[in-house]
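First comes one chain, alone, set out as structure tokens in the form predicted alone.
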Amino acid sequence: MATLSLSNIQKSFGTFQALRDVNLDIRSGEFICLLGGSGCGKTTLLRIIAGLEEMTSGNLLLENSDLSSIECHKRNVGMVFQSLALFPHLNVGDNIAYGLEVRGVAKSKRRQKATDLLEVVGLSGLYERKVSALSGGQRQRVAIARALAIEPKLFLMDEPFSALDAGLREHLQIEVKKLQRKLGVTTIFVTHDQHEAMSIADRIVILNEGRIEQAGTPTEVYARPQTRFVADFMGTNNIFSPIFTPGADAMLEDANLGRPSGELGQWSGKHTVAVRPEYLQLKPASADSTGLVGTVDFVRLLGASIETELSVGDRSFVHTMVSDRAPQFAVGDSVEISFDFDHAWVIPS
């Protein structure tokens, strides 16, 4: 299976520099998530190692090979494409086995490499079946076992299932992820949904104006994000910047947010700091409260939980908590904040 490197990638489209000095080792069987919004470069870097689009400048190794000097249709990529690009004109059996036509396999063992193939995606019986008459999750199957059935080296996937409604995309990642897995091919998945990426990925791959902010795996990115662009991107982040002093409370300006522990405890003087709003608490403030106190701008129940938006002064605070355990609280309550340190990092300059 193939281990993917990819040293100092730059692509400029005129004065547009589209990537900055990507680097990248991918290993074989790996299922990679590139992840960012519109215009970061995912697509653009997705396109060059299918051989869509040249590179700037950088070196592309797939096994030890340079994969740049070989053309699109010779690297043994199989890619689905965000529109799909199935060939109304063919039925669902000869879309899949069109790669293998067009690499001279025998007609025979083309339509048996298509049957199992659909068995595979969960399609069985509908070779004959016109892609018009398919649904559009059967749709994104059909691609998948066209992309498939060359037997690629690496499979790309550019956002798939952006077009689909919630309910399909859930069950389709899930599927993908399981086909993944059987088949160990290396995967590389463009997505703009962070929580598409953490529910399929085994490693994400935050790229924000071309460049990599981070790598991980989904527990990394989330729980320790290194960037404050990371922090602010992947889910909420109350994101604040205390004064510590070793062995004392910590002051949010006047406010007592209280001792830290572990490694937060060590720390002296003004850092910024991240907490995920589940680690955050909640309690009515008195009138000698010395702590954090804030105003109730918007409760929202999101099924499992509820959210709790809050406001200090210009400061806005995001409190998350499952229904049935959540304190009730109102708009424009006053309510003392504090945090748990032990789930706090601080996210470097």
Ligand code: ATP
The other form holds:
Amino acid sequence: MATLSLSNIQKSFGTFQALRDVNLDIRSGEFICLLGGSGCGKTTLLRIIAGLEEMTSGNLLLENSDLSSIECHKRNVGMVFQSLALFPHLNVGDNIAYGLEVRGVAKSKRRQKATDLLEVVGLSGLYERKVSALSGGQRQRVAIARALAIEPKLFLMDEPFSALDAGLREHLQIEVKKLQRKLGVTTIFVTHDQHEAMSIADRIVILNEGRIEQAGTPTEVYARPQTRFVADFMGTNNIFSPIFTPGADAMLEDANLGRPSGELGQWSGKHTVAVRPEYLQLKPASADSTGLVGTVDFVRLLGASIETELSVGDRSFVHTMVSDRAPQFAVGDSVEISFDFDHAWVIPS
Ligand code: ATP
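Now show me the form predicted together with the ligand, since the one above was the form predicted alone.
Now the full complex is given, and it begins with the chain already shown.
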């Protein structure tokens, strides 16, 4: 059963529609990432769930009761934002205990809870420290502990790590994921970073221009994108539209792509496919090649792998391979690009 159910949510700011018909059921204990580019409506949706923004229409149910009629501070949600808004005049422990104080919890209990949470977020012993005397990563942990102190039904985070350097960000992503698993709190995390979403989410919800393009596990949205937008957004993909004829080779204009295997062999007409860079194969083009022949535009070493960019007419292709197995091509080389249709994903829409 869904813990949080969003149905037909619309949000307009004047004539601008920021959210269009958003439908989503979130299960108890699930870790959801709202992912999308700037301005797609991620923060607006999170603020509606938090009660900081009113929706124009739609329904928001938490455990089958109407959440939209409950004031923000009574919704029992814990929130962490990019700008942390920790209270500078309070020490670390009192920052964490603040929500409990507002709720009238006795001082000794507050202190115990804050001390326990400091241990959970790896800051034991820093209860009395001023928040101004903490590093950026430590402050984020205090913000997380403060949000969790009220034992929220929903834990909402809006780009909480985007101001931190890459190493610390990755470290905190892992920590927050472990913590969330341990506590089992239903979590919604906003990010524009697909790597971040892939590494922490149980389910990624991809938004585009206020609409959900696809909601699925990281594997589903990476390997089986349902729209061209998702195929483009979820990392590098080679996307092109060959013409299929049952029982014959697939053609991309005059380039012969070979005979599609399995069900694809029965398809006809033009269909858009996505092939990940790691599934392309390259070899030097020969004079009589009838396949997909391109020119190498750029080669770069990415540590463990080598990435080669190629152009075929006005189309671009990207190939990656583990460095020590990659063929060595130079800019300007003429190369034949091939792939196995078993690794081609037909984009449904
Ligand atoms: P970012 O990653 O840049 O924060 P986002 O996906 O979180 O983007 P939102 O902040 O939800 O995007 O904004 C969605 C759209 O709604 C944007 O075009 C934004 O300009 C607009 N918008 C948000 N808040 C308001 C507001 N109070 N008044 C008018 N327009 C707004």
